[in-house]
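Next up: just one chain, as structure tokens, the form predicted alone.
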Amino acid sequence: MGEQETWGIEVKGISRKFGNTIALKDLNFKIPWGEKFALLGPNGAGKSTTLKLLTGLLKPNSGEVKIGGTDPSTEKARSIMGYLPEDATPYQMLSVRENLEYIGALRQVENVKEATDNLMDFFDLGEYEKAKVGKLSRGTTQKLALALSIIHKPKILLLDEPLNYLDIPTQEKVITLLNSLSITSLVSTHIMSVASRLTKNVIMLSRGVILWEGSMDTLRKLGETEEPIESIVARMMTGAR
């Protein structure tokens, strides 16, 4: 298998500044096809910036990003990638159905109406079908944003705090759905329980650099007997400051 076929996501020596502030410094990691990783770190660690670089919404000051072996700004990369930003804002003046059908058409979904109906049913969005997004609650908007990120059945899914604003029953439905998908995924979160339920591997960020990388099982073994994994992570992050 060639290099391009092996890695779903490649990050090579990425650095990114905002003015004089260094958001990311010499980031390097690779995610094989079909693997699910968490991008774990406190607020301000650089998680959202990393996802924006992977989607092509931002450009690195140095380094290189590849999605499926190609630049994230290419049509090929965009066609296989789904993205849920933190505090996602679908088109405010369109209805729930109009958002789904519009994005589905842009994503060249073969049967847009059927895909829309299925996602509206799964996320219990039927009663809001004709409601403008600007009138929706934050939780309902998050459900719509999740539906928009997967309507085209992406091979690579980038999620920034995917369970934000969702009630517990909906969280459980979303966790079950995401775990059932045969995808390459990177989930950005600062909540360890979210990371451990959605992924098997961790890339831990602190102040724009990778603090640790490995499997959830290996991470647990770094602690004392029966020490909560949250305690292990907090100790590692505190030690990095």
The other form holds:
Amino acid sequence: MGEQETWGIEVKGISRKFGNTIALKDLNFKIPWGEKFALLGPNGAGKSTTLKLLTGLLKPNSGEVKIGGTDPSTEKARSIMGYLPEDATPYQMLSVRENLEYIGALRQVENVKEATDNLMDFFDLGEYEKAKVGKLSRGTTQKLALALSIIHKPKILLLDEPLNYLDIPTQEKVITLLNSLSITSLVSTHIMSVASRLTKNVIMLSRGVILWEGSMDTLRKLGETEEPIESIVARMMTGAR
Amino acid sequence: MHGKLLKFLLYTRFSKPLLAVTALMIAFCCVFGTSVMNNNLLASAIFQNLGVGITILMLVSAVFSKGLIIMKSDRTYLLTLPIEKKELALNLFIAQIVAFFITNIFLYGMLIPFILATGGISYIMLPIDLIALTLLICSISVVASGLSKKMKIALGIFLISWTSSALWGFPFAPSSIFTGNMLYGSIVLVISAILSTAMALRELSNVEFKTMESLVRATSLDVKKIRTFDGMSPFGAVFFLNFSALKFSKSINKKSTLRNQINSIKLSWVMVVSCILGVVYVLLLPQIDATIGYMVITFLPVVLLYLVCFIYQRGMTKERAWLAFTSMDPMRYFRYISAAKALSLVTLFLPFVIANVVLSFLGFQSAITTIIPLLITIPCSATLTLYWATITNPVQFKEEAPTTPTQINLKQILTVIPFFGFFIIVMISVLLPIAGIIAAAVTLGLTLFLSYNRYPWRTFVEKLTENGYV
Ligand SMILES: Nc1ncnc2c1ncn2[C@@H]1O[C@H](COP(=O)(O)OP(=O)(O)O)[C@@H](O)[C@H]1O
Ligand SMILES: [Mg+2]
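Please show me the structure of the same protein in the form predicted in complex with its partner chain, now that we have looked at it in the form predicted alone.
After this comes the whole thing, all chains and molecules, with the earlier chain placed first.
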């Protein structure tokens, strides 16, 4: 297997500043095809910035990002990548169905209507089919946004705090769905319990640098017996400050 | 409490720099208007008609608007606060008057020098008249919101006939101030403004007995007719969404060819209006004085350009980067959108193009020189304005904003300024056919260059994301 086939996501020494704020400093990590990773860190750690750099919407000041072996702004990378930003807002003037079908058409999804029907079914969006997105509740908007990010069955999924605003049953449903998909994914969250239910691997970020990287099991073993994983993480993060 | 609420409403609706821009706009209008006037006094005839036309438009849209404008954030934060409904309604009304006053300056701005040129009392009456017009428009929208549909239509017809009577020299109409009857027109305008404002205030003080929603512009929760993008190519989907001259409706079940899928093509209301105006234009023009006719023909493209200016500057602000630009190359996406918008303009102008061809056969030779500006220079200028506003000011509107220009901030308005250059280009194009061909070639070339150049769009996406919009 060539280099290109091994890694779904490659981040090589990226740094990114916003004015005087250093959001990310020389970040390096690789995610093999088919693996699910969590990007864990407190607010302001640089998780959202990392994901934006991975989508190509933002460019690094230095370093390189590869999605499926190519630059994220190539047609090929776009077609295999799905992205859900933090606080995602779909098109406000379009209805729920129109949003899904429009993005389906832009992404050249095979059978747009069927894909839309399935997603509306899964996320219980049927009653909002004709509702303008501007008028939806935050939770319903988040469900639609999730649906929009996976309508083209991406091979690589980048989700920024995907469970925000969702009620508990929907959270469960989304966790089950994400676990059932055999895709490469990177999910950012500041909540340990979410990370541990979604992935086996953790990249811990704090103040723009990787604090720790490894498997969830190893992370557990780092603590004393019976110490909850949250407290291990908290200890590591305060140690970094 | 009263002051605080009003202050809050004004702050959430207007940015301070807007006032500076309004002043700038007045200055521009005065210079532009004066230079037009000095070149040919007959031009004022056109502007008189324009003044009456704008007044009709504003009054009629006030009748059919649904009262007070509120923003989505008001609905979630303000309407849920324990503020007395009466007080809230009154303050919303005042905020709306301020909003419409600024809007009116933008709309009537170019007419100011023509009104002032009539001399005498016009210097005193102009500001009073502008305020009275604003009060009339705002109060009519409140009063009419309580009327039945039939009553609204009756009121609309009455207002149209009364306002347009000024065109035939009737002095006792609110619009007579534009047709040379400054004194009588002002008196009628001020009296009707006072009366309608009193009626509106009475309506607003009864607001507790009604639901707030009935006074507030009811934005519907659902889309009227669902559009389907099933089976469309990316270009098809973008075009379908952004081509505003025609409305396609598509059968959900049929698949196969595009022709099968589109079951009906309907003219959008703007297109209907454009067709009617085109017919009126070709019928009326031979009736009027030949010199005035020449001026009307020449200024039509400029007026059309002026109209698209305000519509186009915010054309891209509803786009969503995380959806559009992760699905498609930004350059390609913007090219599709601007193609759809430019072709919409060409389609909307088509009735006037045909009208001008007819007029040129009727002996109005100048009519033929407007065709290239209408078909190429103006659509390209509009696209360039859109590109320029988008690239220089990467923002995104998070909510479906009500369409008053007052919520646009300083930078957004300043980005439109190069657009005023297009005014001059279009003017010269109409007067000098050779210059017209060169101008068309240059604007078309520039539009194509930007449509096929990745660099500005990459930078735009980067800036947009940096500014915190995704
Ligand atoms: N668009 C931006 N402009 C300025 N600063 C930003 C921007 N985005 C992020 N930052 C800064 O970069 C740091 C990392 O932010 P972010 O990636 O959003 O963190 P997280 O998602 O982990 O909460 C923070 O200090 C934040 O203030
Ligand atoms: Mg974040």
